[in-house]
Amino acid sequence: MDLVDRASAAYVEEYGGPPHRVAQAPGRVELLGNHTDYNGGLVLSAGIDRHTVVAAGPRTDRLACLFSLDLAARDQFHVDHQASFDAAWTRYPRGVVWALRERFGPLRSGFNAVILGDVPQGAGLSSSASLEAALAWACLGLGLIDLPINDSTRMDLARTLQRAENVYVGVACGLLDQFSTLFAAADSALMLDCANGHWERLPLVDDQGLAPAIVVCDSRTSRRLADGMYNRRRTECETVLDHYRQLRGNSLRWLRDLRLEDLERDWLALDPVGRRRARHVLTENQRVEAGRDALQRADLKTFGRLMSESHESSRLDFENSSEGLDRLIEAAREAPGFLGGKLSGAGWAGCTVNLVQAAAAADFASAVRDGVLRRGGPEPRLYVCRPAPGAGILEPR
C-alpha cells in the first residue's frame, strides 16, 4: 500500500468520506553549493522520490483539522487566526496557513487533512519544506486560495513558504528548500542563483540518457552541534565581507560578489579563519558553474568529481565535516558505481549525498554499509533515490 492509498484510507476513517484532493511534494538533496545560499551564491539541487502526501477535503466552517498518520497526532485551529501551539509538528502546517493568508488573503473555507510521508526526518533532506509544499498544494487543489500555477507563481509560493518557516516557525532557512520541492522535475537538477532568484532546470542524465541514482547516507550522528556552528560560519563569512565593505563601501552586497583573486591578493590582511571560509564559498560557486556545464554535456563523471572536490573544500576550508561524514565518503569512494559524493546541508552531522551509476546502486549501498562498519562507525541508514518531479496534485484512489 503506497503513501497515497494509505493517506486516502486514513482520510476515510478519520473524516467519513474520501478526500477531494491528494497533493504530494518531494524531499530534496543539495548536489553542489554548500553554504553558498546566504552568501548570495549559486546552488544545484534535485528533488528525490521520497515524499510528503496530504489527502484533503473542504469543510463548511473555518476550522483546519489535521491528522498526522506518521505521528498518530491531531491538531485543530481556525484558519483566520492561529492560537499558540504545544506540539512542534503543528508549527509547520499552522505556519503555512498563516503565510498563505498573509500573502493571498483569507482561505475560502476550513479543511480536513491527513498527512503522511517517507522523507527521512533529521537527515538533511528537507522534510519540513516537503510538508509545507504538499499542504499548500492541497489548499490550491481545493480552491481555498486563488493562484494560477505557472513558474512565476511557483516562485511566489516558494517565497511565501520560506516566510512561513522563517517568521512563523522561526527557522532561518534560505529559499533553496522550498524552491527545490516546488520546481523539481524528473531526471533533472535545479540551479538557483540566491542573489537574484534566477533559476534553470538541467538534465541529470548520462550520455545514454540514463539518470543516476542519488544515494543518501545518513551518518546517524547528532545534528545539535550544527545550529550553533552554522551561525558561527555565517559570522565568519561576514567578517570578510565587512573587510571589503570598509574598502569599497556598503554597495558590496554579497560575499559572492568578490573574486578569488581578491582573496589571494589580500590574504595576509584578512581574518585567518574568515579567509578560508570565504575561499570555500567562492570556489564552491565556481564548482556550481562548472557543474552546470557538465550536466549540459551529460558528463556525470565530471559532475561527480566536482561533488567530491566540494566535500574536500568543506572539510579543509569550511571545516563543517566530521569524523562520521568523512567515514561515509571514504567508504563510498571504495564502493562500486561511485561517481562522487559530499556532505549535504549544514554539515557536522546528518548525511552525505552520492551520485551513483543506477545499475550499481544496491551494491554501492551494501558496500558503504560494510565499509563504515569496518571502520568502526555506527551502521548508517541508506536511501537509494531517483531525481523526482516537484509538488503537484494526484488523483485520489
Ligand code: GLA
The other form holds:
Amino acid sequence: MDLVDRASAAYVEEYGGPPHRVAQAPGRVELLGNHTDYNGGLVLSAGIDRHTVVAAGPRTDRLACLFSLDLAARDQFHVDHQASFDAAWTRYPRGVVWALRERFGPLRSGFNAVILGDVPQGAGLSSSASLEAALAWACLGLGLIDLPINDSTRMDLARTLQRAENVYVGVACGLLDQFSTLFAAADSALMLDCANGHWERLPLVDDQGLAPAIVVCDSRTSRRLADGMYNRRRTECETVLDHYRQLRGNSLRWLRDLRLEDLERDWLALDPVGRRRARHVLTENQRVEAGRDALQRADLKTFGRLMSESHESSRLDFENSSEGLDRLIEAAREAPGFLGGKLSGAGWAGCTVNLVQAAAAADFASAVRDGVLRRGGPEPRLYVCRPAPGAGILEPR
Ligand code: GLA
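Next up, can you give the form predicted together with the ligand of this protein, since the form predicted alone came first?
Below is the whole assembly, all chains and molecules, this chain first.
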C-alpha cells in the first residue's frame, strides 16, 4: 500500500468514514546556496519524491484531532487556542494552525487528520516543513481557510509556515524549506532570492532531457548538535554585517549585499571567524548564480562541480561539515555516475545530496555504501530520489 492508501485506510479506522481531502507535500534538498537564506541570499533547491501525507475531514466542533500513524500517537487541541504542547511532534501541527489563524483569521471549523510520511526524519530533508505544508494544504482543501491558490498566495503561505516554525516552534530557520516544499515541480530546481522573494523554476535535466537522480546519503549522526550551531553561525554572520553597518549605516540590509572584494580588502580588520563565514555565504551566492546559468544550458557537469565546491566551502570556511559527511562525499567522488555532491541543509550531521546520472544511481548507491564501510564509517542510509512536484491535493481513495 502506498502512503495515500495507508493514510485513507487509517482515517476510516480512526474516524469511522473516509477522508474528504488528502494532501501531500515533499521533502526537499538544498542543491546550492548553503546558509544563504537568512543572509538575504540566493538558494537553489528541489522537491524529492518522499512525502508527508495528511488525510483530513472537517468536524462539526472546533477541535483538531490528529493521529500520527508513524508515531502511533494522538493529539487534540482547540483550533482557536492551542498554546501549550507536550509531545515534540505536536508542535508542528499546532504551530501551523496557530500561524494560519494569525494570518488568515479563524478556521471555519475543527478537523480530523491522519498524518504519515516517508521523508526521513532528522536527516536535513525538511520533514517538518513537508508536514507543515501538507497540513496547511489539507486545511485549504477542506475550505477551512479562504485562500485562492496561486503563486502569490503560495508565497504568503510559505512565509506563514516559516512563522509557525520561527515563532511557535522556536526554530530560527530561513524561508528555504517552506518555499521548496510548496513550490517544487517535477524534474525542476527552484531558485529563490531570499531578499525580495523573487523565484524561478529551472529545468533539472541533462542535455538529453533526462532528469538526474538525486541520491541522498544519510550519515546517521544525530542532529542535536546542529540546532545550537545553527544559531551560532547566524550570530557569526551578523558580526560581519554589524562591522559594515558601522561603516556604511543601517541601510545595509543583508550580508549578501557585500561583495567578495569588500571582504578581501578588509580581511585583516574583520573578525577572524566571521570573515570566513561571510566568505562562504558570498561565494555560495556566486555559485548559485553560476548554477542557474548551468541549468539553463542543461550542463549538469558544471552544476555538479559547483555542488562539490560548495561542500569544500562548507568544510573549510563555514565549518558545518563533519567527519561523517566528509566521508560520504569522499566515497561519492569515487562512485560511478557522480556529478557532484554536498551536505544539505544546516550541516554538522544529517545528509549529503548528490547529483548522479540516473542510469548509474543504483551502482552509485552501492559504491558509496562500500566506500563508507571501507573507511570505517557506519553503514549509511541511501535514498535514490527524483526531483518531484510540490504540495498539492490528491484524490482520496
Ligand atoms: C536549515 C534551515 C534552512 C537553511 C539551511 C542552510 O535547513 O532550515 O532555512 O538555513 O539550514 O542552508
